[in-house]
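A lone chain, given as structure tokens: the form predicted on its own.
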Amino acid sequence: MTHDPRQLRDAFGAFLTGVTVVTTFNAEGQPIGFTANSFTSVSLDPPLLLVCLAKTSRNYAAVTEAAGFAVNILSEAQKDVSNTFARPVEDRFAAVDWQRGPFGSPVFSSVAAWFDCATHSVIDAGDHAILIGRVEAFENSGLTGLGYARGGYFLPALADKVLISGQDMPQVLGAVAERDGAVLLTETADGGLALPALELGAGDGVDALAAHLVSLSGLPVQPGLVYSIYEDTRARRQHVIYRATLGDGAATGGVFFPVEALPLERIADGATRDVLKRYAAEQSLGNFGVYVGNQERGRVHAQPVRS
């Protein structure tokens, strides 16, 4: 059986992971590194871990032939480090504070944890190699790690804080649901437009929003990450808006509007207009943020999408 590579990659991306930077030195003694989220612990006795490296990587030969490597688990404040090491930047290490670890590979400051490893084995695995390292030294800072899922970053501590803070008021879940560059909006009783949304009942969770989108549109739904969390101080409601992707087929409800031509004049709610304006701007760049605040003011926490 053959699978569409892009669809398979998207399915793998449903698994929430942390973000690491794997580092070592090349034969010329220069530090090299790459961003990886295919990391896991393997064994406590002996202490083993693994990461995966694409055979097409320009670092492939140097990393697989090195005597050791380090795995730096990035903290929530290090999205810029992840982006730097995911792209062909000339001097990646100039953007990070680092030193040689006890076993000799580069380890970073301000990470959630680092592991300095001896290369235990390199296993061929299709278009990747599995690097198994024996942990020779490690440090755990206690900082919260940076999260990654479905092509974007998320901040676990931030999400927990803002969602818990809203538990004393009703919650409304909404979605910016997109397909092929168009966003699904619902028509209101007065002829206006709104985002698909529902108020959570007792015992409901995010699955209720996905079910609502399916019921509304009649289309497959791929839930995404949190996009906006704000309190409506007048109505005493907390709004949590997610990104979502809708699948193929004829929609049975709602209306699709191109992202670049959203009819904002038909949307009475100012906070919803702001959400859609920001989405249109960020979608054109491919960099999405998470807004946290109220219906009038707040802060966008940058959550860039890795290339």
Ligand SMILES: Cc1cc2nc3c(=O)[nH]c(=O)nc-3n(C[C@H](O)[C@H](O)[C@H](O)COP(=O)(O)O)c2cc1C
Contents of the next structure:
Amino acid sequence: MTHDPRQLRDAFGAFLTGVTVVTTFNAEGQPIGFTANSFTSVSLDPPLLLVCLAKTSRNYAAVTEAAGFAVNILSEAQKDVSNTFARPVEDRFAAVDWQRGPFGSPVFSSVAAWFDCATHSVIDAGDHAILIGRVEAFENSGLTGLGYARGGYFLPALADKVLISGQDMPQVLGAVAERDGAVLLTETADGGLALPALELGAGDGVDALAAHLVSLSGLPVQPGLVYSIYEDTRARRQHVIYRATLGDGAATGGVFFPVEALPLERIADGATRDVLKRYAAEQSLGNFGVYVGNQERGRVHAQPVRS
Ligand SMILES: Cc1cc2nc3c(=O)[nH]c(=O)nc-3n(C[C@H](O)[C@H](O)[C@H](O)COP(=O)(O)O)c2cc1C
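Can you now output the form predicted in complex with this ligand? The one shown was the form predicted on its own.
Entire complex below, previous chain first.
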């Protein structure tokens, strides 16, 4: 079969995974590590796991020759750790609180779980090697793991909470959909403006929002993280607003407004104005929080890292 590697990679990325950082020491005794989502549990007896390492890795020789390695399963608050260990950062370990595990490889604090392993085998597999580790020690903190799908992170516990607390109220999904510093707004029947949104019907999931954005704008849509979750206690609706990025092309519906000049006076809904004001402020800093509350009061929870 001939195939476009990019398309194959994108199709593999449809599989939802967690995120790990695989660590060990090099021959000079320095800690080394890389982000990996190719982790799989393999066997309970004996206790085995695997992770795949690209042959292009700068640490390929050191990792494949090491006597052991640890797999750290990152928790929801550790997106920054994932990014650090996936980028050419000079001292990756400065970004994390770590210590030697019982078998000797670096294990991190505040992870969902870690496994300190002896190298069981290294199997050559195309442009990767499959590292099979025998678990010598492990710890399971009970924290929820960070999620990863289609090239983006997601927070499973937060998504869960949204579904649970919204059970007794109709849910409205909305989006702050941006392209090149401009946000797409829709015109309401009375000539005002609103965020693109839809009320969820029975059985609809979050993907209904992406489908709604596509049919509204006629543009490719890349869904992003949750941005605001609030209950409108007066209208008895739960609103969940996501960020999204729109692709190139002429929009067939909706109007783009520059983030720094949003026509807030044309937006009747106070909560929507608050969402957009915060978005404009945070976008200029490149650091987005998540608001949780009701239409008047709530808290913006920091997202530890920028995406
Ligand atoms: C979420 C995520 C998952 C990744 N999974 C893997 C993986 O399973 N195996 C791998 O070799 N690289 C994976 N990478 C890429 C490496 O982390 C990245 O290439 C890193 O820079 C390798 O570092 P090194 O060359 O210093 O070893 C992943 C990156 C990200 C962001």
